[in-house]
Every structure is written in C-alpha cells, then in structure tokens.
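Single chain ahead, written as structure tokens, the form predicted alone.
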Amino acid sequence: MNRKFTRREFGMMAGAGVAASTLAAPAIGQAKPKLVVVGGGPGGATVARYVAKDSKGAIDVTLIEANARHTTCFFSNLYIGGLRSFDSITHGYDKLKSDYGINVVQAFAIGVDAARRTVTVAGGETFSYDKLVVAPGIDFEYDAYEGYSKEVAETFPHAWQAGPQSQILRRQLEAMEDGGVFLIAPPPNPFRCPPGPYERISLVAQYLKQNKPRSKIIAVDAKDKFSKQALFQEGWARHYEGMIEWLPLNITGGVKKVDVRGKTLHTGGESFKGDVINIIPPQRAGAIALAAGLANESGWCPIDPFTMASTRVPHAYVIGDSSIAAQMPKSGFSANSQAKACAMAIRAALTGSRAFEPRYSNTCWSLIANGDGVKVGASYQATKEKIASTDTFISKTGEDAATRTATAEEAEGWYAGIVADIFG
C-alpha cells in the first residue's frame, strides 16, 4: 500500500471512517443530549465538528479550548526551518462556531466530576455533559532530567507544543552565530510524532547550510533507533555531509543533567555544550486526562479500540496523543482518524443512529530537505485487544528525485486538506 493524497482526495477520504447513518431526533420538548469536548487540536476539533455536522443539530456540542487559535505541531518544523510562516500553521475556531453551531469556550479545563458529569474550568464555571471527549494532547515529564523544569524550557525550548515555544526556538536559531552548535535531545518512546525530531534536525540543517554553513548539529538521543532512520540518515549524508552527529543511547547513556548557565547537557559520561539547545522531554497524557482519572500507571489513557471510550471513566472518551491506541502512532493524522470513529460512536449512543465498524489510518510525511519528502503509514482495524495495523507502507532508500518531490507535494496537499477537515 503506497497511496498518494491530493487535497481533493483527502477531502473524499476524510469521511471514510464514518459511514452515513439515520439519526433519531429528540422528542418534542426533550432537551438535546450534550457533548463536551476538552481540547481543540486535531482530535478534539474534529470530533466536535463531525458530531455537530452529522447529528444535524440533534446534539448540543461544546468545545473547551484554552487558546484562541491552534498552531499545528505537524508542519511546525517547516516554520522553524524557515519554509513556512507562523500564520500559515495557525488556525482559528470561527467556522466551527458559525457554520456548525458549536459553542466554543476559551478556557482551561481543570477538573472532571464523573459522578455529576461536569467539567470545571479555571474561574469555576462548570459544563454538564452526557458524553465527554478528552483530547488534551501531551504534557511533559519536566523532572526527568536534573536541572530541567518548565521554567528552563523557556530558555531551552522543547517546541513540542507548537506556538510560542516554536517562535522561541526559531528566534534562537536566527540569532545563533555561524559556527555555533545546535544541540537537540530527542525523547524516549512513546512520544508525539515519532519522526518529528529527525525532521527537525533535517530542516535546521538545511537552514544552517544556507545561512550559517560552519555550524553543526549534535543529537543526544534517548533511544538507539528511530522512525525512518535509514531514510533520514541517507538524506543527511546526501544533503548535509559532516554537519549532523547523531548519538544513540548506547553511546552516551542519554541526558542526565541540564546546566542552564553553562549551556551544557551532561550524560552518563560526557558533556555537550550548545549555542541553541532543544530539549524534547519525556511525555505523558495531558494534565486534564490525569486529573480526570483517565490515565493508568503508564501516564497514558487506555481506550476501547472500537469507540475510543475510556476503560476507566464511564461516558468519557479519549482521542489523540493521550490515548493508548496500540500500534497507531501519536500524530495529527491519527487523532483526526480516531475522532471520526469516536464521533460515530457518540452519535449512536446519544441519538440511536447506527454505528459501523471503525476504520483507522495514519500517514506521517517528513521533509529531509526542501522538495525531498518521505513518508510512513498504515491502515488499522479495531480488535478486542487493540487497534492493530493491517496494510503498511514506507518510502524506500534510493528513490529518485521526482518521487521525493512528489511526496513533498503530497504532504502539502494533505496539510491543506486536513486543516479544512479539522477546523471547517
């Protein structure tokens, strides 16, 4: 399986996981059932839009999101590397309000009362629900490294929640002197967007090659292997010979201590000094998922593979990065795909509409250089035990330039299609 997606094809594919269904409208005088969605990223915004759109007004939908606009993590490396503007990866919720009647509340959700079926936001306001979707993305293990903290992340940005952090990293990169060292510490598994740190290395290398060619990149990894490794390393040798040094866990032992004043990362036996330091820390489910009791001891949220319903909290669903979706990676495409299956299950539960067996899919595109794109992906099916991969595909080493250019263009078409599918 090795499909190419244009924007039009993605739009046609967007509803593939959600078959049409007949809705049972509420009886006259009966209050509409209520869906509350926490988190307005690829998972949360998609499920809110699909429930509102396909229920045809039969379900009251509220979307609670702390930010007025959402900056996508996917394609944020292109902004950091100078290939896109910040505005081009930042999107608002106006169409969800105007075109689909969704009540968009800009607030930070701080608690869930499962017994009363309410969500509380900062400031004390509560929202009642019949069904709840929690899609908060990721949070970070800031105590994983000695000397590291949320405050230190303002100096050594992770840029793994796109937005202001991405802008900090971009400014630091622009200010770095030619001949400087860009030091990056990719995280241990599991984490959001497995190929992401290595795409970032690639696009930072492209920026440095063009603007600060005497500079170097050192990657102190928390793993011994990574997604699309052969493809990235082939591309680094071709485009950035001598610029990138990737150090696996078995060489350094991984980051142990962060020295902010000395701009140094200390490992088991070595120290690495950088002019710009990008620490991507270990991750867990978003804070509201933990506060609501949706996560288990792993820090992630177990779900029913067929509906994305929580196995720990009744009437709640978890989609996107916070969920334990087995073989599906934590990605924007995955979250969008899971949201459609979840929307179908919620409509069935609240309106009596028919639900069909869900179909999941994911593709992760990465740029190694401008016009040099690679991808990996799969189709998935729900089983009693997990969401399991069926057909898989990955780009091959040694592909010709035309194939790689077509893959890069395909990624651009997908981006345009998916943001329209998420935000309307």
The other form holds:
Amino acid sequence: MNRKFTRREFGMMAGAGVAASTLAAPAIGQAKPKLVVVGGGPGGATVARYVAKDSKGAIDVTLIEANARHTTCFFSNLYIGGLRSFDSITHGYDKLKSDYGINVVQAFAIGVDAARRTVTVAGGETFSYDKLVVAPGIDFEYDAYEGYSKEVAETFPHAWQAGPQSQILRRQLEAMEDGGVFLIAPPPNPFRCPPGPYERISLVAQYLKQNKPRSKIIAVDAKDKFSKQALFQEGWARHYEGMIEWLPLNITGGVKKVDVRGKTLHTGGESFKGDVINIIPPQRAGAIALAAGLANESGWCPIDPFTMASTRVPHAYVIGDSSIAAQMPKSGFSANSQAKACAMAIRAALTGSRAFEPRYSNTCWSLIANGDGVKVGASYQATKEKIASTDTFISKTGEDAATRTATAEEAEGWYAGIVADIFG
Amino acid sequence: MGYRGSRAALVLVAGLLAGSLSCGHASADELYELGEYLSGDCTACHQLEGRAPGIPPITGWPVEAFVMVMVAYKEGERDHALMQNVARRLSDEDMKALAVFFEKQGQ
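To complete the pair, please output the form predicted together with its partner chain; the form predicted alone was given just before.
Below, the chain from earlier opens the complete complex, with every other chain and molecule after it.
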C-alpha cells in the first residue's frame, strides 16, 4: 500500500485509463477521498475551491474543464456593448492550482459510469471519484426552429455561452451600417440569466445610439413577459426613445423558421429582417448531464434541495444552470451560492465535517445604460419539495439617478468579488 | 464607526456580547465555524482581500460594530434593500458568528 511509485510509473498509470482509475487511490498511497468536478464555470470552480479550501487538503479535488480560460456570461453584455474588454471578463485557473492544490484537467468530459464511479473524457482517459459534481451549464435546442442549427449559430450567434460567440456578435455590431436592424430572439423559459436578453438589448441600444443612431432594435420574444420588465421598459423609453420594439409571443407567435440567406426570422405571421441577428435558442442542461442520466424528461436535472445531490444518480451532485433549483433563477450568482451548500454537504459526507442548514441567495444586477443599474434578488431555503424563495427585493421604477449610479457601481464591485470567490 | 444605532439595536448588541462570546474555546470555535460557512453568502460580493468600488470592505471590523450594523439592516433602520434582505434571515447567533469570523479576516 505504501510503496512509492516513481514519477514515470505514475505517469504510465495515469495514462492507462480504467486500470489506472481503479488502482489510483490505494496505489499512490493516498487514502484521501476523491471529488471530481465537471465544468469550470461559476458553479464548478466554486465548489472545487470551497471543498479544497475548507477540507484543508483532506479531499483530493480534480476539476475537469474543456477550456483553458473561462469567459463569464455575466458582464458579457458589457463587452458586447463596448463597456468592457474581453480580457476583463476572462479568467484562468492558475490560482485554483497553485493556492488550493486543485488538479485542473483541460479535457471535455463525455461520460459518467455511475457503477464504477468514473468520468471519461474525450481521448479516453478516466477519472475515478467518491463524489462527483456536474456543473456543465446549458446546452441549446438547435432543432427548435426550422432552418436553425449549430452551424447557423456561427452566422447568427447566440452569444449565450460567453467566449468566441460573444466576439462574433460584437464584431457584427461593429460592422453593421448606421440605420441597420439588430434583431434579437429571446428564448422561452427556463433559460440562463432571465434579465440577460433585456440587458443585452439595453447595452446594444446604447452602443447604437452613440455610434449608429439611425439603427433599430427588434426583439421577437418567445415569452409574453420578462424579468424586471417595468424597469427595462421605463429605461428604454428614457434612454433610447423610439429605438427598441419588443414584441411578445402573443403578437408574433414566436420564431418558427430561420432564413440564413435572407437574414430573416419567420414567425407564424409576420417576418422580420435583420442586419445582425441574435437568436438565443431554447435551452437544456449541458450535454454531459444528459449523457450521465442526471436529467429528467424536462432536459434539466432534479436535485435534493438540501445538498444539490442528484435524485437520479448516486454520489453525484448537480449545481448551477443544469439543476432544477425551482425558484432560484439560472444565474452565476445562484450557481456560486449552490456550490457552497453543495461543498459543505460533500465535505460532511466524505470527512464527517459539520453540516449547517443550507442557505441560498441570488442577486441579478443589470445595466440599462452605463451608470444606470438595477437589481433583483432573493433569499431561498431548502424544503422537502424544492428550493423556495423566502424574501425578495427589486429596484423601483422612478428611482433617482444617484441610486441607479450606486447600483451600477455596486454591480462592478460584485463582479470583482464574485470572480475572486469563484477563481481564487 | 460613525454609526449611531437605535436603542433596540444597542440592547440587542449588548445582549449578544454578554452571551457566548465569553464562553470557552469549543463554543468560540463553533461560532467561528458557523461564521465561516455563513460568510459564503457575503463573499459573493465582499472580498476577503482586496477591494472594489461599490462594495464596502467588511473584514477586520470590531464585533460590536459589525453586529450593530447588521441589526440596523435587519430592523430596516439602515437603508439598502439587498443588505436588509441578507440581514433579515440572520438570527442573533448568525450575526455574532459572522462578526467573529470577519473580525479575524484581513488582519
């Protein structure tokens, strides 16, 4: 048991797939329990960091993430609107490695063997676990609209997973002529970041007002109402009068068909032509969650409200956008909050540490214009049935400019704070 | 700290501080542990190290000041919808635990 392997032997074993994973724990002389986290966004990186930090090395933590760096979805509208650089919303995993001893593996997880408790990544390598957290965020229903596909999303970007998609949309807006139409199709519920499409409309409007003032924005929504609607619509009238036309589902019937060549979205009735087209399609849990059997027929993953443990797969937890967190919105803040409750539950299960009653919270800040910020938030508690909202707050229409400036500044401070809390 | 609390806050703070803060190590450790867990709700915005505009630092405050401010939010005497929301679900023990935890940070 205690024989020390040479580095070369260990390297060979690590590359030996299933054999390595079944041997790994005893063979390298570690009796440490193993946590594997799939997904390095706000949920996954936070749970990895909190388990590593609070277990003080008693739990071996591996974080499997496909990308070398993570671009946050929150604040990506500020990049699209020209208020922030791409670099300022992109973060690496160096501190998770150096300060917390987390084994960060850049790989794409493709499967989970719940019986053997292993995760397989593209290329075939496997990682064994005692507990598994799956936090892959969202995936898209590319077959939702006739003529729409993953390939079409390269031309009409969703920009709803921040990164190259956000850069495509930004470039298209920069290239658009004055007098052009920005056509956006917000998704049906449930989806990532409920106020996000409307913050995007706001900040694109601000960019167009300043740079291409004859341009228009048309939103063909898949819903009849949306988050912070009164606040956004008041702000649109104040800042961007006559520029934005928001069309609810009950007027258009929603997008039915996408015509790439004609740069047109067809609804049940009217058709809409756009110079830049931003289709944010319907969503479901990330692919690995479905592959692992964590999702139910809704396409999302049911969880135990007290621990975020999967109700379908033993020893697995689902946090963030992929989970069914009932009244908690799919947001980076929610994912970060769920990660902390989940980390506590995992430490208690693996090391017997004390577990307190989980407490969840969320706040979503949105910018209507530079220096005009609003927010909505709530506290949540676990009940047997669901994560239930207990106490909510929201910015008010008609607030004075000083309040809105303070809220916008608070949002900037929050961004710095939560990024430090996620990535170390 | 430049904050003048209401009588209700002062009475509560006095009661809190006369309580288990003066108890033995186990109790203080438990309080710190609770505070450490609860602090996760705070560190989504407030940084343990470093600062950012718009979000005030909350580390290194004396326990009394921390508790007094949280009581004022809870009672609605201090104005901030988000912080009032945070404070409303904190018990007396929770506030004390957070105060003990954050006092020790950033020192």
